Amino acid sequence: MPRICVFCGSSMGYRDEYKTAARELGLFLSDNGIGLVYGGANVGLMKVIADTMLSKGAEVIGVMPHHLVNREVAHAKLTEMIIVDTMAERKEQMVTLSDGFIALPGGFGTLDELSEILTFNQLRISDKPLGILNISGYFDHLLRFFDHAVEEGYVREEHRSNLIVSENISDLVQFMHQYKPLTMGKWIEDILDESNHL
């Protein structure tokens, strides 16, 4: 069964769209057979996606380190839940894990994930696609951040392109079954070259 990993917040957010989008994510999921990778929690959009493919009888799989289970915010009615020492654990984890990953609205840790993930495909630590679901256009800012940084020489243009980015769960989906792994050949040629002409 293919596996998705979701990053999302431990939090509700202040905005109906944010749960809807959750729910609507995990029932696209299940009806997909695709199981699901997350951090492992009870609360926030977190519980709402793995609440929603629970009840739907489909694969939920968390990882959590050991601090936060003893915090008594782990899901307790999970298919698996994998404890880990340390939240570096926790994202190798769910990198050998899934296939593919998707960000919904979340805080630090939810950009934490996504940067490293979008890290890990830059240099090919990892090949496996990644999609924002940009729903109520939460991402928007970032994006924006990613686009500056492309314009001030500081991201390449086609690793900001790689990324996928919807507001649409199945166009989502597409593409990222669509995704294409960079190669690191020019790009490194060239700061190379750049870093030679001081």
Contents of the next structure:
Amino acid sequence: MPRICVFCGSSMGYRDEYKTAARELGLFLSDNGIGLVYGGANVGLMKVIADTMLSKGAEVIGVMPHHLVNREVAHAKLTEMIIVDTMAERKEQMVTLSDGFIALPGGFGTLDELSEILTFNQLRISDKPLGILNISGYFDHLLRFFDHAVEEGYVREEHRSNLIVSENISDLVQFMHQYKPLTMGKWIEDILDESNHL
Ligand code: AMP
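Since the one above is the form predicted on its own, can you give the form predicted in complex with ligand AMP too?
Then the entire complex follows, led off by the chain already shown.
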């Protein structure tokens, strides 16, 4: 069964649209026979999507470091809870278990996970599609920053455009299906070339 790892807020956020999007994404994934991998918590949007999918009988796997489990935010009713030692190990597991990644609105934790996948794909440590569900323009500022980073020469255009963005769930998942991993050679060669000509 294919699985998507969803990164999203451990908070609900202030707008109903965010909660609705988490619920609708959960329904879409379960209706399409796709399982969920996520942070394993029982709070915020994380709880919304996990509960929605569990109620539809879908597979829901949580990956949580034990120090968070001890703080009683762990979801008790998942198909499986994988407990790891560190945050780094958790992300490794999330990558191994999933066929792609979707970010919903969230805070620093969501940004951290999103950035890690962008970097992994850039370095070809992984080559799985990453989509942002840009509900109510939540990610607009971040996407503008990414464009700025391209304009200023710190992110390559092909790495920027490798990030899939849509405000519509079925479009996003369809774009993810069509995803083509990048080839790396040129990027490393260019960076070496640039540094050798100082
Ligand atoms: P944030 O966006 O800062 O709310 O963090 C949410 C993201 O970080 C999720 O995708 C989780 O994987 C992880 N995370 C942050 N806080 C928790 C928590 N209390 N329990 C489990 N995972 C968390």
